Amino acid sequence: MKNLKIGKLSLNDFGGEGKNLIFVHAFPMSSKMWEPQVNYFKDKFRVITYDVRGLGESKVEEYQYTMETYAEDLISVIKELKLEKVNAVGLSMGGYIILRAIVKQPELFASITLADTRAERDTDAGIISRSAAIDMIKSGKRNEFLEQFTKNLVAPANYENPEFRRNLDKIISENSDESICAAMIALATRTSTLEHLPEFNKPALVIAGEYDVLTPPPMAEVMKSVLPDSRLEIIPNSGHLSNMEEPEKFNEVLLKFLNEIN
């Protein structure tokens, strides 16, 4: 594995001899979220993660951005590494990142898959409720955003699982409020990209938990009815960190598209 910088961002390239295959993470983690994967799918694919600014080793002076420059972030990895049609897999905010760069760009990917995410803007309420979270923060209140904010993140059963809490909470713990606000901002400023999913015409795979709260199945579904290629696959008992809650099933249905399309 090579750790390089491109710019600010810290990425980490595992070689390997297959198609191309990046991750992008969810918020407010790091790229240490994909491990499951990043094992799983190393030897069958070049796998590449990085953190996205702000965040994880993506350390940053000034903490101003957008979901335009998440977005052109991901593009310019995937030009500096030279990187040609793309299999991009993005969870939550990872897929905010990659819609937005395929409206950008969509002739870098080879494919797309969108996990518990969703293409809509955040509704007024929402961007109310990112500004009352980044005042909680800015009071001290840290852990108790983090702590009503994880509850929403996985499934009841891996909330209570404390071998899966230590991992959540140390991913998290490593980005500074200053990061976790400035990544909030951001994902206040992402433009609806629904409109511009029938222009897509790669393939695309829609994976949502089963009991995820924040960006629940028919969230999917709408992406799904929308992508002319796509297919929909729901992963049992998993929340919104369905990558992290049941990696095998998962890994599964991933490794199935990655197979039928490549």
Second form
Amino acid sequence: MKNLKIGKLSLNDFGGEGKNLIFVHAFPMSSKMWEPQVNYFKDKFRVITYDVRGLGESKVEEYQYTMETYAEDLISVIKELKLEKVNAVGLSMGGYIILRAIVKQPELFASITLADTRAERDTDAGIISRSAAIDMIKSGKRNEFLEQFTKNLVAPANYENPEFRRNLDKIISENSDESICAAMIALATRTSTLEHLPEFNKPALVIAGEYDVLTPPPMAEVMKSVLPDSRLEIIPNSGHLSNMEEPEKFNEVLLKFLNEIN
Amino acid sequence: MKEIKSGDITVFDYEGSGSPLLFVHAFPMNNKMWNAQVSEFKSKYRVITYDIRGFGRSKDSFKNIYTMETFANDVLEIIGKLELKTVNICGLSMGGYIVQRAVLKATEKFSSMILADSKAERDDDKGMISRSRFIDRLMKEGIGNFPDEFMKRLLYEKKYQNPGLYKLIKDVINEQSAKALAGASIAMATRTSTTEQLKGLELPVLLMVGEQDTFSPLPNTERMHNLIKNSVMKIIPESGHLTPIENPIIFNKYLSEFLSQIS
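Complement to the form predicted alone: the form predicted together with the partner chain:
Expanding to the full complex; the earlier chain stays at the top.
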């Protein structure tokens, strides 16, 4: 594995033979959340992960950026590595980033996998609750916020599982208060991509955790219904973090999709 | 005039004896844009101005990371800090967005609301994308020739050609850092629509708009006028978006008439 820097972004290129497979992580995580996928796919594909601006090892001094910046960052990673025909996999925030990148530059992508995400922008109530979360973190209540957030993030059985929680909490703990708040703001500045999806005619896999309460299966069905070449997989027993909660099932449906289209 | 700190915010209290009149400035200006209103109203009202978080003399102790809600909460904190019972509040453009959210969050704190060259709608997707590009440009290239480009669209053509006015506005804009401008742009991008809640507002409201305003043109103000039961609408002639500076005489006249009618 090679660690690279592209501007502020920290990338991991696991080499590997075969097609390009890039993973874009969720909020408030880092590329480390893809460990079960990296291990499974690195012998079959050229696997690449990176940390979204501000999070993980992609440290910044200045926190003024939006969803558009995030999408530009993904495009710059693809262009800097001179990747052709990219298979992109994003979960939640990672899905928003991919959705915006395919609207901007569809020709860069061979396929997309959208896990536990949605095509709609934040509602007004959604933005106001993100603002309230930022206030909580600023006033020193980071742990309370994360506790509430984690409860909604994963299925109850995983929330109660100490080993799963230790791994999850460790990944989140490496992100600063500032980077978590700035990411919430970037999420709030995203636009709707729904009306652009009928134009994207590459293969798309839509995944949703059965018990995902943040972006429940009906939101996945909406994307499936407008993407011309798409299929939907529901991951049983999983909440929002389907790749970490049910890695075997997640890997199986992703591999099946990638084999079918290639 | 007394300068007061409300957390990160610098407040200018002109200590007049009448009822409080709080002014909230526009992007990318600061408290100085209200100079003509301060002179006119400070003998009859307790005039208060302040600099938005990160602007002018106000700092931010969290790396300029904030939303429109933070800006609205700042107003409520100023009112608390100065121990004001009720306030007449006047905001222009971004100031108007802040005022609307503050008023809708704590209506009981306000005796009237004045919105100039503002709107109730949030950014649409197209507006959000162009704002995002502007933020990226500010952070990459700094302020550059933004003030000149911006003023060309900001002001009524005749006022734009007035060198004294042009310099005055440009000097005020140049007091803000690129990071502060980017931070406030992000805050504007995170604002919510107030159209639904304005329907239920009972407060006396004055709505003003420059006849030649291209940023928040007349139809935006007309929509707010239709939504708000107790509202008066006035069009300021010979003015673009910056009505209190471009045509202070008419702006002050309408504001003065409104305030004396409601008291």
